[in-house]
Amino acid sequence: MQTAIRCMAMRGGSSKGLYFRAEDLPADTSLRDRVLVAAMGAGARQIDGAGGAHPLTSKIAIVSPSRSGDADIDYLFAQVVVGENRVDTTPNCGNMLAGVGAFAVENGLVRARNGVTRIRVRMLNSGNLCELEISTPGGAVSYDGDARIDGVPGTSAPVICNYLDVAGSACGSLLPTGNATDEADGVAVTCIDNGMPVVVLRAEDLGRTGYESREELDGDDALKRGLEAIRLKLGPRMNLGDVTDKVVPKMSLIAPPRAGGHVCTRTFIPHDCHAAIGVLGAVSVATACILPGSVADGIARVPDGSVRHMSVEHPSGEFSVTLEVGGTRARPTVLKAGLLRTARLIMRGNIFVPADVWDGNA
């Protein structure tokens, strides 16, 4: 016997998973884990459920109707960690967020206004607001368009996330250390907070260039192992406790940019290198560039004003983020993060886990 839930799989940003109303799941904290871990499938290559055997294509988006009073529908994001059997809830994604619009109109959570719809969604993750702006002409979801973002092929309607106060989403402030860098391991870092916790460090200092390819620095261990103890060391500096067995901070190398943009990336999640950037690990990325006296400083080429156009370079192409900035020039403040992203729907219908995993009355 199996128990069929109700879903929606998406491709939200660079990233794929399935989507789900949060009445469709278990109350329970630990049951419903089990469950998700049964629909993505168990073990490294989670041939058994509907997980791709990589970290971007294992995710899970938890939708509701919200319950505060400042947003529209809450979004709880989940990652089931490949190989490992288990979930976590610590980090936001704001690639899988890209299709929680969509989603929830689909789903009748939201009425859709003709034209653009705008849909303010609080990420329970951190407790922060995002405002999604979503292509809906005639009051339904479309998901074509000219909209072009890199590591995704063709275009789509375009989806503009509007991140509202994303400092210290999970360690409590911007700069979690209280420093613009710090040291570890005879190693310069800056680590911060805008949305995603990240550890940003000088190619350079680890001898490699921040030009590589993927798969080169994947296939480099003594790289990989030496992140992991500069990150299992920062973990307890930035409020984020043990990180051994979750997938924050993430690490990123950065170097001068090449193509035109402003900094170069390679990022790490934490284990595997990513074949671009997640949309809040290149807000926090951008914004550490433009913070004097952190180890961005004299590798970003960095735009003067108060609204600065920034485009993060990684293995696949290119991420823009707008970033609305106040304060002053020794100590700029982020107001607003606005991205580039789009969406589309794959399939709805239902997913069956083992009835042995949960027989759908919990």
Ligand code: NQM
Contents of the next structure:
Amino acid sequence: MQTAIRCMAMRGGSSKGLYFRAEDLPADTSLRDRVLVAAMGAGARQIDGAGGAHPLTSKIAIVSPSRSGDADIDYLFAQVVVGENRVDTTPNCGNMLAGVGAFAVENGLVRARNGVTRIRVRMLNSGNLCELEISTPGGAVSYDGDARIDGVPGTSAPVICNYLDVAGSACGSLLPTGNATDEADGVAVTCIDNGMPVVVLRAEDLGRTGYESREELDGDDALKRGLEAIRLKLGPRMNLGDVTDKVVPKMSLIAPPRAGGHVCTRTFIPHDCHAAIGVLGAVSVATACILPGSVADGIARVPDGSVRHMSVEHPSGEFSVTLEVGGTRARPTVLKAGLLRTARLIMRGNIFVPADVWDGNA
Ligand code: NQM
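In place of the form predicted on its own, output the structure of the form predicted in complex with this ligand.
What follows is the whole complex; the chain from before opens it.
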């Protein structure tokens, strides 16, 4: 016996996963998480589910009409942690977020306009708001277009994501330790959360160039052990508590740009090296770059002005972030972070989970 649950598979940005309506999942959180693990597949290969045996393809978006007056829909992101049969809802995911507007329209949660539809999304993981602009000619979602993002083949309709208030999303403040630079295990770090908790480190301080390939870094056990030791120490100092079982903070190695961008990155999420960089991870790193006294001082090229287009280089290309900056030169604040993503509906139907995991009754 199996339980059928309505869902869609979508690519959101450079991630892929399952999108559910909240009402179709169990209300009880621990049962819901067991259902999500069964849907994605237990074990490291996720052979018995829809997951792709990698963090970027083991993601879930849970969407519902918003309970708050200032948003259209609520979105909860759930990372099914590959090989560990558990779910982490601590961080946001800005890639999966790129698909929730289309999902909301496809499911009748939002009425599309003719042309472009703006949808305000409350990200339940952090409580922050993002306004999405999606392409809806004739009042229906269009996935076709000529927007291109690194890490995804071909072109699609643009999804513009404007993050309105993401500082301190999980850590409570932009610089959770109160400092632009700290030290852990003798290494200088910047602990920052502008949408995603990230520890920024200079690759050269770890004896690496920061230009290594993803494969090389994934095979670098000494580096990974060192990064994890630093991560576990900094988690509590970033107000995240014990992060042993959490997928945050992410660990981002930076180096001077070498492909025309503003900074070069290699990001661990947190144990595997990202093929590119996460959306909000890139916003956090770009923000670290504009902060005087951060570890990016002297490494990043920093543009001037109140609207700063920052290009964050990563292993498979670059990620453009537009920061609207206020405050003073010494203490800049980010008022808005805008970026381009795309999304595509891949499958609509039911996913099946064994009835002994959930019999379908709330
Ligand atoms: O930082 C990967 C991704 C992400 C998360 C990760 C993301 C974000 O590429 O907002 O998008 O950092 O685990 O999907």
